[in-house]
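A single chain comes next, written as structure tokens; it is the form predicted on its own.
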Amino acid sequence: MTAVAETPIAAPAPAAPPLPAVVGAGLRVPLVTGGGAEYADFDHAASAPCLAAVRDTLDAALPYYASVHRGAGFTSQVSTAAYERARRTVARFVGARDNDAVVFVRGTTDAFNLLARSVPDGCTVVVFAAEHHAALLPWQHRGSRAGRVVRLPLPDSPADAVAAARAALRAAPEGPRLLCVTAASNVTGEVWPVAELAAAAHDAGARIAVDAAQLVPHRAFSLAATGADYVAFSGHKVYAPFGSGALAGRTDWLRAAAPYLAGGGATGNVTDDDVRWNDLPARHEAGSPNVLGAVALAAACAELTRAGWDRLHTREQALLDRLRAGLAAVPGVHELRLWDARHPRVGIVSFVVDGVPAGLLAAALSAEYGIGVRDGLFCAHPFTRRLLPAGHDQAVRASLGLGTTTEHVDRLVGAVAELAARGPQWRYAEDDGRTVPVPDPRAFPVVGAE
């Protein structure tokens, strides 16, 4: 008989895993026109939902909480352990280099002030005028102890961005140098150059600061890669909304500076003479540390980074182009941008609509569709005024993330276009400040304790 040969049977590839719940996902909000709608949340860039894993790594971790660092008890030593896990996990998720410090602040905001308070005396500071504000006043605010804040006025293109750092990093004094820059626009979501200008301010021997708080929801970073001394982000745009961030980088500036708070946990020894300060990162994390606020952090970081950086770059791709695309083609519609339409972004579209202030589209689109935006100026005043066309003051962010649909994107810019073509159907007036249905008949659940 003659042997027949076997086609070995090829094992079945690994499926991929599920894309990070979102919680709230397919949450229905009623409308003023009656009846309700799955909430379209596009207001990620300004605080992103809590995933799924992140209240599960909480709810596991909630009854082992306990005051970290010189506790005793079995709680607390656990708690401990996880504190400092964390910490390993968020410097793997900005791929710090082995020497890097990880300190864990409240946000973006209190990461560049504390790093405002621990350059050294006189640092010359770039900046440019596309800065969120938690990265454009921290230098001149009480405390800070920048000499010179050098603001750079918008560039044409990010090759010209590159070059007006470098440009203006060595016509600086001789002295420290910091060029603090964003890693992706909140208003445009565009990417910015920071591999190229990191290697700007080192040619100029300058130091850069990143504002990451825009791109690591959306992207991989590392501080290894792109030759970045820090970088600054906030869990609520990881979608970890428990009020922790962080601030990671070179050691020797931190180290040399005044503690950010004075108080327990910062300290090695208090006399009645003296005091004797902690290394770090207790240095910078007086008090009693937001233990679950840092275990919410990695947890989230560890979610986004399993779920795979391009998997879900793709997904969010698609979506944006939807979007872009779809209000491209809405008559009286102009999008912000600051570079070529074409240059890569993350899930950012700030725009306009002729003759539909910004207020009463964002309201419109809440209470008539069931669509949160965001309107205003976004906490990057002078960039968006810049960026706005004639006729308007303020415009409307749309952004997108993990809870996001293609439904919802199709939902938006419909009601868009309703709105641009016949206005409102419901009476909208002003309320300090604040654009709202007038009546506004939605029964509002009542959160928390009073």
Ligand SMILES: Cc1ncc(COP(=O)(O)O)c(C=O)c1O
The other form holds:
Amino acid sequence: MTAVAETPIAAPAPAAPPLPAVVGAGLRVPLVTGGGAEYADFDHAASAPCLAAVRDTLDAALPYYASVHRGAGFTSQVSTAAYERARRTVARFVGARDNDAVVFVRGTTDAFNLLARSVPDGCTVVVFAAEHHAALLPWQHRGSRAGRVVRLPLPDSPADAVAAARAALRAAPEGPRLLCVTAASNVTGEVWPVAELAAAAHDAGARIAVDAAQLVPHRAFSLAATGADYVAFSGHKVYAPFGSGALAGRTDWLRAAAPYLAGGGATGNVTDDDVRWNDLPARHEAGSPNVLGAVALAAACAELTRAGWDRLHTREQALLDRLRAGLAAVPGVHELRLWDARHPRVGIVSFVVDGVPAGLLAAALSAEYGIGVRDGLFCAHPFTRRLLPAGHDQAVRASLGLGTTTEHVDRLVGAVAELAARGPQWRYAEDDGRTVPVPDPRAFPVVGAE
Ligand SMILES: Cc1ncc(COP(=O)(O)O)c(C=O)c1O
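For comparison with the form predicted on its own, provide the form predicted in complex with this ligand.
Okay, now the whole complex, with that chain kicking things off.
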């Protein structure tokens, strides 16, 4: 009998887990020209849609929702555990060191206002002119303990950014110093050299706070790996739009600072003439915490991590390359960027179109093509103004995310090409500073209670 050679049967490759789904995918929206289109959401950088996994987590948490920390009831204990589990999940998400604190806040703006009130008195704060207002303004606002704010001009390259930060921090008067810098620009999507900036800050005896609002929806971030001292981000930009965000980092300044808000939760004991404030993180979380916001935020962090950053990154970069190449081929389109066109960036493209004001372009994309973009100066007025080509006073921003498809990208490029070549097909007028279609026959669904 002839021996039959046995062919090993290859085990099927494990299927990649499905990409995180977003609530509202495939939504149809009406067009002024009649009919409708699948909504193409290119405004992820402003607020990303909710992840289905976040909604499902909230559904499961809601029956147990109760006040945290002080309740003796069963649901209070479940909610307290969920809130503190969310803190640990967020800590892992930002690569926090064992002794870092995670304070739940409302978002990145709130986080930097808290940090501005927590820096030691007289601290010199160094920022670049490229910052979002949330990272630019709190240091010079009411309540900030910063003594001096140094605003650095736009650096010509990432290496110049590092050199300029190091020089400015070294030149600062004796005393505490803090560099606050974006990890990824909300205008250009360009990724800043955070680890190098952290090293430069530490060389100069300073600390660094990182605005990761636009980075963490797209890429992993780690306090431990970058050496950064603080990081802030917002839930609604990481697909968890329930009013929560986080500030994570070193405890000493936060611990020594007066509580961000005075009230219950932040207090250990109150007598007629004395208050004993709690330690971190409760110290800065006065009032009933946003438990479900924190749970939602953690669910989004877990879901993005589960999906795998490499896979998310590869997918997004393919869409981004397609969008940038498509826009670059349209006559009259100029992309806004600070650095070389090949510099790494997240899925954000801001651009202008010669002959079509940004407000009109955005209104026509929505009304005639079912495409949602953002127009204006993107809460980074000094930066965006510096990047605008002559003859333009505002730009349009298209930002990608998990809701974006190839068809959306192709539709956006095609629509921009048509609008650049022949202008809108509908009439538009100014209304309260916005460009709107006139008339606007679209039926807007009524959402929410009166
Ligand atoms: C880079 C950057 N930082 C901070 C913020 C402020 O975030 P929030 O509005 O959630 O406080 C934003 C929001 O657009 C942003 O893009």
